[in-house]
Amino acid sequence: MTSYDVAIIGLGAMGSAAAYQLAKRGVSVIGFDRFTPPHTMGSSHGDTRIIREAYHESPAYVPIVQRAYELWDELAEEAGETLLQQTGGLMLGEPEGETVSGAIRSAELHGLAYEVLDADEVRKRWPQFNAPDQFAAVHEDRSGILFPEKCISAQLSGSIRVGAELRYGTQVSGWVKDGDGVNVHTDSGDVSAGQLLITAGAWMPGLVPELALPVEIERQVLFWFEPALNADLFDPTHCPVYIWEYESGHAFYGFPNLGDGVKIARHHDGRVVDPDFLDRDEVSDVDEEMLRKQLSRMMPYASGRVIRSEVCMYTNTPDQHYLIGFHPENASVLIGSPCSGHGFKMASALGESFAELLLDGESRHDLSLFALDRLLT
């Protein structure tokens, strides 16, 4: 049997930006997959991803996400692939809510460029945005798009040129301690590493079912809308990326129209799900309603007709924030995920700490915010 370095088990985001970032350090790597990624199963696709650094949920992610914008440009160069565009970014709430403060407060602490705005600045500089009277918002230039699908092919064909193997369509059923390494099963046989990396999002907690990690996977529906009036708004030159903290604790997201509709979503707030038996064909009158109501009332031109739908994964921890660590009982296995249903824009940078964490025990971040004992009860 064939022994490699490290194994990998989901190949999502961040799971094909660390088998690059291992494999282009001369580490032998295996990854696994149960799909074939990119691919609309798991809660890396939907065309489009917000990038933006004056990030609200703590300045501790901010010299992540920095780090981040440098490897998906490098990246981009090598793969020849526009992989990120830049559009400037809109975050709206009450002035005291956590997206308006939030960003501000990272935007201080960082030394980041941004404007804070009136609504009625807003309503002049972008009338697609119907600001309501008592709402403040945040505008940074460097915010803009990932294109995910396009992001995770680079990753994983970066991988294979740098020599990792990857096996697709191969489904994991659990791993074992083996001496100082792992013996990882799968469904076409069993593979020993040195090290093992678990980055398998909504299926993560079923390969650590010892841990019994307070982990939730939510259902999250995607919405791509006809514009009803001025549609050259949405044009991605006059349309800012945007996030709307509605209420406090409520938000949606959205993005210009690159083509084929406004996308727009609600951040969280879906039902809880088994990702084995996720409904991701149908989607209700009632996931529609619940997003048109705040669009009729804050975003009226864009509420014309549904062009499309998607379905996608979040897996939360209770406080929203990523969970990153070594098994408490096996310092050869690193969990990397779940990412609460932000953590896309920071793959690059976490699939370069994943591996700076198995080959030199730390990373370049601080990133104590995401321990994995934080869980552990």
Ligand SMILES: Cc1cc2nc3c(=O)[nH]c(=O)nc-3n(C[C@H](O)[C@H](O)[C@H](O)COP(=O)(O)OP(=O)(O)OC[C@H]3O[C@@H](n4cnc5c(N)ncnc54)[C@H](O)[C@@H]3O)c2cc1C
Second form
Amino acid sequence: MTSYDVAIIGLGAMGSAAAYQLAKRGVSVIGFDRFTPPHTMGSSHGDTRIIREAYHESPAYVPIVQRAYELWDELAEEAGETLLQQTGGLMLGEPEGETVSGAIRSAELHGLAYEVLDADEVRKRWPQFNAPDQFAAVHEDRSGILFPEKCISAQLSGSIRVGAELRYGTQVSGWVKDGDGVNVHTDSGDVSAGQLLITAGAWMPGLVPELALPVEIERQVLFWFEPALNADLFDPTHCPVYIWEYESGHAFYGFPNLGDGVKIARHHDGRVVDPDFLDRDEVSDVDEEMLRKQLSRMMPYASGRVIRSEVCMYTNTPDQHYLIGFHPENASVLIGSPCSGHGFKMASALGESFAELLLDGESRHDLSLFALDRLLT
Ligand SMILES: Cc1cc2nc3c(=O)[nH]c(=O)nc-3n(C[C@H](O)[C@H](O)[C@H](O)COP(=O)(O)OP(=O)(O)OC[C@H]3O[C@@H](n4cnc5c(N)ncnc54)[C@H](O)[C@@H]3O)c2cc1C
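Having displayed the form predicted alone, please output the structure of the form predicted together with the ligand.
Everything in the complex follows now, all chains and molecules, and the chain you saw is the first one.
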């Protein structure tokens, strides 16, 4: 049996980034994906993802996203593709809500450029956002849009170019410790590797059932709306990416119109699902109505007919921070589950961190917020 330095289960956003970084360092890498990435079955489809720097979830993410910007730029240059489009970003909500106050906290702590606006200024500058009087907003120029399918394709092609072996349409059913390394069971035979990286997204818990991780998979629906009025206001030259915390702990987010409608979705508030039994084709009137209710108040011009919808999955931890760490009973196995609905932007940098953790035992970033042992009982 051929043996590899590192095997990777899952070649979506995180696994493709790690494959690229590992293979670039001269490591022999084999990666498996049960589908053919980029695909629409996991957590990384739907054309667009927000990237932002004034990170309201915690200032600890800021150095990671700063590195991610650099690596996305390098990858774009290497691939000859546009992977990131800068539009500016607007975080709206009650001034003391997490989205606004957390963004200011991160921006202050890391000396980032940002503006704070009251509702009147928001409505004047961006009439497409009907901010309630008591709302405030944080605007930052550096925010923008990543194109996830193109990013993943660029990472996969880059990985192959520097020597990674990638097997698509190959499902991993499990793995076992084998001496100092691991033996990975796939539907086309076993593979042996010195180390294993599990970046299987929504399927990650099933690959480490012994840990009984308190992780939930949440169904999320994306909508593309035809603007009902003033369509030009949603052009990327006039419209930033945005996150609206419309009630404490409840938010929706969206993008300018890139030619196929205004994409808007609720952040969380979806139902818990099993990724193997998710009905991806069934979007209900209830899904749409819950979003329309907010749009009719806050973005009425966007609320025209639905052009398209897609179903996607979040892999959530209880505190909504990522989950990254070595398996407590097997130091050759690294679990990388940076999701909770906000992982994509960091993938380029986290792929690098996974490579560093596997090869050097530590990452350049402080990843303690994401420690695996905080979720073990
Ligand atoms: C609707 C939605 C909107 C989002 N918006 C944003 C945003 O604006 N900004 C942002 O930063 N983040 C956002 N996120 C989060 C971000 O997209 C995810 O954190 C990220 O894409 C997760 O990447 P991943 O590699 O963990 O999962 P995936 O990309 O889903 O990859 C997991 C891969 O593992 C494979 N796999 C699973 N099990 C096996 C197995 N047994 N054998 C072989 N292969 C296997 C799967 O086929 C899949 O390709 C959003 C997520 C969703 C769902």
